[in-house]
Amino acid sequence: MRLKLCLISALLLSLAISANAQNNEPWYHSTTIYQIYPRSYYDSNGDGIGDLPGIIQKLDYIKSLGYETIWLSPFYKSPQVDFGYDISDYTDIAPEYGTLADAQKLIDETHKHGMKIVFDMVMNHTSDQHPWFKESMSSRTNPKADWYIWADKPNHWSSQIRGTGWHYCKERNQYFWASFLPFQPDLNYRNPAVKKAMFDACRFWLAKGVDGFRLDMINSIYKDSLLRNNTASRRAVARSPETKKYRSTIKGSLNQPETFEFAKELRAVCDSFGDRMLLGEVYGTHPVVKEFLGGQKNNGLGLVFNFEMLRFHYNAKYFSKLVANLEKDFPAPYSPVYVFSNHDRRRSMKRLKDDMARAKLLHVFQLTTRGVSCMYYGEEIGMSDLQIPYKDALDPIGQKYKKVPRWLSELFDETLNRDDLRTPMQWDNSANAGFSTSAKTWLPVNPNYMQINAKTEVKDENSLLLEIQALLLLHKRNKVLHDGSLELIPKQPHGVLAYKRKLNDQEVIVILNFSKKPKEVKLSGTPNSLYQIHKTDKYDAGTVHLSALGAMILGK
């Protein structure tokens, strides 16, 4: 399989770097993550739905690309109303995905391939079909009566998808709270039995060898103890110096001080099993995010997502500002996460206008910055959103907003139907893109699979897949890209972003041209060319010559 120009030079440089540096940071501070939506990855039994045995069959593919960690969206037992994010049993598997034995085999086989595996853990809420909730809703006096959040009268809180999050239960003549969808009641973590039960669920998977968890909606875990309306509950926030002045932006259903302590407690649970990752889905200002990481002690979550960049703007100014802010907000030993699409937000190719050249440059940036790179399945081949009519939505959010004209949501550069970005993985140009032998797949396959698929791109020396493979190898073999500091290089030509990665006496320079015009950049010294996108990108006599949407990585 083809490697990019000068990759041999990069490998030689990496040997020198590895010999001169020691890594004291946890593995998850510089790993590369590949997110899999199991329902859409590979169907091993022909029922039209992806499954765990299917993922096992594709581990060789993931390993060959160079990803170091796999993150799986939920596959636990669930009525699948929200396709796994509504869990009815945390220690069992939905039958369409496989069995507990399949889950254990997946963990073991991933490790045999030299990769880590992280599970999605939905701790904020359960399905309304979970036995805990069925018992809780049956009366006000049953043993699990206070395992969820109940109120005689709703307050003014809104759910995260707009509208009230309070829902009436006739059996109790009370309302239960759901931060997200109505069939996902929130657990009451002020009851110690709830916390123990959920920590035990985590221990169950940690004991099986899982390398950590991505934590869904982690900043919603605790709510204001008195269920006060947001104006009043703004007082009930963390009282650390970092967050006090931000209390007016925090709602009573989000970012409570007990949630920050919860992150530390969960960290301790994971630490008892060794070096495990905790990656939080967190919304809020930087001081709030820092509290989830454990503040100055860094003893909370290991990583958090920055959701601002899921709506990135494709220009050098935006990415320069993004890097500057992340470097300021997450200095070592903290580590930022670079992610440009996921199972909830549209694929990056939509914002890249389905331009493969733009995609290559984006991933050069993503895989050379300081921090963790997280890519959604199909990003490596340039999969794009499929616009599924809202009236046909399986996604409960798409169903909720099915009467909203698509043009209105597109006006805000977003989709209200998450089905659009969860379509089956495009493996080859055979029927159903090689995803399934079923006559019908759970979601339709994007018709562009005839051109956009993994089998075709493996054979195309100019493909996005081989570009990302080469970048992942470069990242993995060069310790300076894993553990080095990052320093922006100012005063670049318009449209150009440049920065240095440094570790001990080693230095790598990254220069990216987001412009559609060729650019020249002056450099001192005599660096070696490690990588370039185009053959016309070159370094000559102190000047870097970049093609439109070109890039070079140089080492000193």
Ligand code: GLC
Contents of the next structure:
Amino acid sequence: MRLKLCLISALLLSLAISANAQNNEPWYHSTTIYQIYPRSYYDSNGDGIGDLPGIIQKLDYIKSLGYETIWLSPFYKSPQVDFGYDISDYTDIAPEYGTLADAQKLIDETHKHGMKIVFDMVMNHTSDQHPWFKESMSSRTNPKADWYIWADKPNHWSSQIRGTGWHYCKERNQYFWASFLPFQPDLNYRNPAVKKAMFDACRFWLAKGVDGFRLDMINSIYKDSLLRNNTASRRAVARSPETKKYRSTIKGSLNQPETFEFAKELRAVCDSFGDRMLLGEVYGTHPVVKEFLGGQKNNGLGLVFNFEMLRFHYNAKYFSKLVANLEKDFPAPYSPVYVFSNHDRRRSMKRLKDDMARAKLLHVFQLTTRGVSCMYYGEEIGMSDLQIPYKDALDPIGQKYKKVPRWLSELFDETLNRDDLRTPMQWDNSANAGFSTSAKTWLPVNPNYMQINAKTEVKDENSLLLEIQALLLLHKRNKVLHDGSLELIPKQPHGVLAYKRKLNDQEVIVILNFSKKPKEVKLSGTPNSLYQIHKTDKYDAGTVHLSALGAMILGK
Ligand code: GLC
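What would the structure be for the form predicted in complex with the named molecule, rather than the form predicted on its own?
What follows is the whole complex; the chain from before opens it.
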């Protein structure tokens, strides 16, 4: 570790640059994001549930690791059927998480720690317990009668998790549309009052200083105005014949052109408060994704997730293709988002077969590519999924599907019980992994916490946590890693991925060996070693020697 830090210091001295101080790119185009699922992060009052004061207590930890931005999954008032993704009041806090004053304190304290904070905005739907929906469903004539999507007869669209998205309401003798689960009715953005109400909710938080939003299911905001059946497939997310993979297409309930305009309007709302981030949950590929970014003018969301990589294959060929596609489809000033874990899909560690060495290499890749890196809480210590039986599932998806239907496994992979990947953060090796003093935590703690926990890893010079800390520091302090261009270096030995980051006269070369065999790579010039995973990775007289799963970052 000392070696790594000393190399980093050398780099800092040689480049002596403070990130983003001298460029016009918005800060969020190259930030590093740490996603927190509040319910599972830190329980400050002993009720078995994580809360906002708990997050405030852990800001020093997040800061010490070097993340620049925190994204919080929802903590607004909610019946918690989908654990906050079903909101019943956008400008209040669920009591188990704290108060409005705690939210304000969290924003202010994050800023005092020199970090940014973005909240999750669930605009597509509310909870069915939201007063807007209660009113809307009460009759066909009430003032909010058309705040949601109502039809006399369902069309053939299916919800994003299969099955019809139309649900009968006897008070109106009509059906309402829900893109996700039945208790999450979709709002009707064709009514200007709805848009205004939701933009006002955003303004409420922007005025409190929040640095932007992650936008839940933003691709579903508008539906076809005539609710016409889809011509080809019922599926909201259709299978593309060319790629044999799921891709977003223009369907009646997804990716409507009005949604692209909506993205621009929301950008304008944010811009009126300064430089605020918008990060959209938009699965799919070019060119639909580009529309969300604002097309040629790039005046839309600014950032979108590419969820293909949550199901990554761990080999050089896969990552090389991923980078090549992103660089081709989203060249600067667009900025790709690299994400390998979140609160909906298997943790990357599970996919890596719980192999720390593989995880280290994955994160060298993630933190040296061009764009934004987004990590899920616990990813920094190598937390893995805990298999919780479907019969005990609290997650509404886990409850709905007792096992993964084959068609859905392509989207969600092997688990549909998202509880598995939302277990409490593993802080130390005391009871409940130091997450809570309660006898019972809302989800069980993964028993591997005795070995996998933050406190142990801080002291272990070979830990993933210290590796990520060193990489975040390297990334943070070096403008070339923040803002430099990226070019793949072709013709590498089998299993090796190499690329160059360049900014003016600064150049950094990254060489990653995804294979289990040592590799040698020829490199011209006399680059300085800036970083390596293993002591045995070295540059010597024109050749880079990499051990199995080794990596080097070299500067010129
Ligand atoms: C998004 C969220 C997921 C939630 C769903 C409904 O996909 O990431 O957690 O269940 O939307 O809001």
